[in-house]
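Here we start with a single chain on its own, the form predicted on its own, put down as structure tokens.
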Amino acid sequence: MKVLKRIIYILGGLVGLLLVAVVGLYFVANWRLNNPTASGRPVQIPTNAAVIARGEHLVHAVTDCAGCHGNNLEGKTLLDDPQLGYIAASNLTRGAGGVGASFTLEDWELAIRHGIGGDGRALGAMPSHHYAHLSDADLGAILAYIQSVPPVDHELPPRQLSFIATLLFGTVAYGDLPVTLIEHATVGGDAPPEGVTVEYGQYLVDIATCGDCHGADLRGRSPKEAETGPPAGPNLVAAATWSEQEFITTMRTRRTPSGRQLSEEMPSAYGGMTDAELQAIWRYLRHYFTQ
């Protein structure tokens, strides 16, 4: 009987220690998620019509901000799961529930190019590690357009992560959060000159977040990888074998030269890129996979 009691006491002590460790880990994870650090660098926001039109094109056809934030930038629910919590893409307008009226220029820059929200928390769903490549001019154009959008009243609940999700994102998956993948000191500057060039094609591939689904090396992501991240995208090596016109046609019609329909996960917004932009991307893929 004494031996049994001793075993029970030992097991109870171990369970208690485990609970203390888990709770402690939770507080560490929660602190990390809510206290990332980076210095923003505000950019100039021209207000002429040409810049606003450029920003509209980037938002709707290149960076596909509207894919998450809505066609009117009114915000959308991205995750609503009892096990994980609630995450929304913010209402970007100046309407009720929107951040447009309260964000400073530094807030915008930190959120878009550094992955840090206006309230100082790490943004998990915002692909800032790709948007970190945005030039100062293009970021200024995007912000000029956002500020020109009519206000939309759409209030969304604040982010709420469950105990499990906080532990997951604040420990095991913390190194995959955009804020941890960015060389913050090097963000900003100029983009390559616009044109049908390999360099500009690479820039477009970066800010269009192609690597999110197709992998950092553009050779695809598996369904297993997609369980904890963006959708699985195929290896793009095949696209580099198509002719320039076949590539453009595929992006416009969403059907490959062999007749295969592109996945619904592939944003249709990219079909709105100009011919020159798609030509530049095709040249970059050709160069990337054949060098």
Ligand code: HEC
Second form
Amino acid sequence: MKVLKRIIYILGGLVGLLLVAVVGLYFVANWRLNNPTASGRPVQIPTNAAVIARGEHLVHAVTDCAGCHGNNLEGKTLLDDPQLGYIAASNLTRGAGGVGASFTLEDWELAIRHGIGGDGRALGAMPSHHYAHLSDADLGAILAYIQSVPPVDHELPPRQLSFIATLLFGTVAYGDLPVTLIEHATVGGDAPPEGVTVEYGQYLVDIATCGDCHGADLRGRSPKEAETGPPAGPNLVAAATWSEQEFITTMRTRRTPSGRQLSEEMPSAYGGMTDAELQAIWRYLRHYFTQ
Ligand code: HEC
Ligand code: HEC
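Could I see the form predicted in complex with the named molecule next, after the form predicted on its own?
Then the entire complex follows, led off by the chain already shown.
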């Protein structure tokens, strides 16, 4: 009996230690998720009509901010899951519950190109690692447009990560968060000149976040990877074999050359890109997959 008692004490002690370790890890994870560091490089915001129109085009057809933040940028719940928690794409307007009224130029730049929210948290599900490629001029245009939209009153709850999600994203999956994927010192500068070129196509693929779903190497992501992230987009190698016209028609009509209808998971916003933009992307895909 004495031996049994001793074993029970030892086991109890081990379980206790494990609990202390897990709770300790939770606090470390939670701290990391709320204390990333990077310094930004705020941009000028010109406000003439042409720049605002350029910003509107980017937000609705290229960077597709509206796809997550809502058509009026009023914010939208993206995840509400008992196991993982709650995440909303913030209200970006100057209305009640929106960040627009209080954000400084620095706050905007840190959130969009560095992945750090207004309250200093490491943003998740916001593809800042792609927007880190935005030129100063295009970021300025996006901000000029965002500041010109009517305020929408729409309060959304703050981010609430479950115990498990905090542990996951604060430790093993921490390296997948946008803020840790960005080379902060290289952010900012000029885009390649606009045109139907491989270089400009690559810039568009970067800022349109194609790699978020189709994989950083554009060779597709698995359904397993999509479980805790964006939808699984297929390998784009097939699309690179289509003719320019077939590619443009697919992006516009959402029907592939073989007649298959694309699901809702592939954003429809890109259909609003100009011919020249889609041609540049097609050129880049061709070049990328045949080099
Ligand atoms: C794939 C969805 C998605 C897209 C596309 C997206 N966002 Fe976000 N964004 C989010 C989510 C989700 C959050 C909040 C993340 C969190 O709380 O961890 C966020 C947060 C932000 C924040 C921080 C606000 C705050 O509360 O601190 C800003 C600013 C922002 N986004 C601007 C933009 C802009 C501008 C674009 C387009 C260039 C854009 N977003 C595109 C999902 C997205
Ligand atoms: C939010 C996730 C997401 C983003 C961002 C995204 N895609 Fe997709 N895309 C998908 C998914 C999912 C499919 C598969 C849809 C289906 O087959 O029903 C798809 C399908 C496609 C197809 C059809 C491929 C084929 O062989 O059938 C092309 C072409 C394509 N995407 C190009 C792009 C380009 C170019 C970009 C960037 C401008 C982009 N996608 C951005 C999710 C995305």
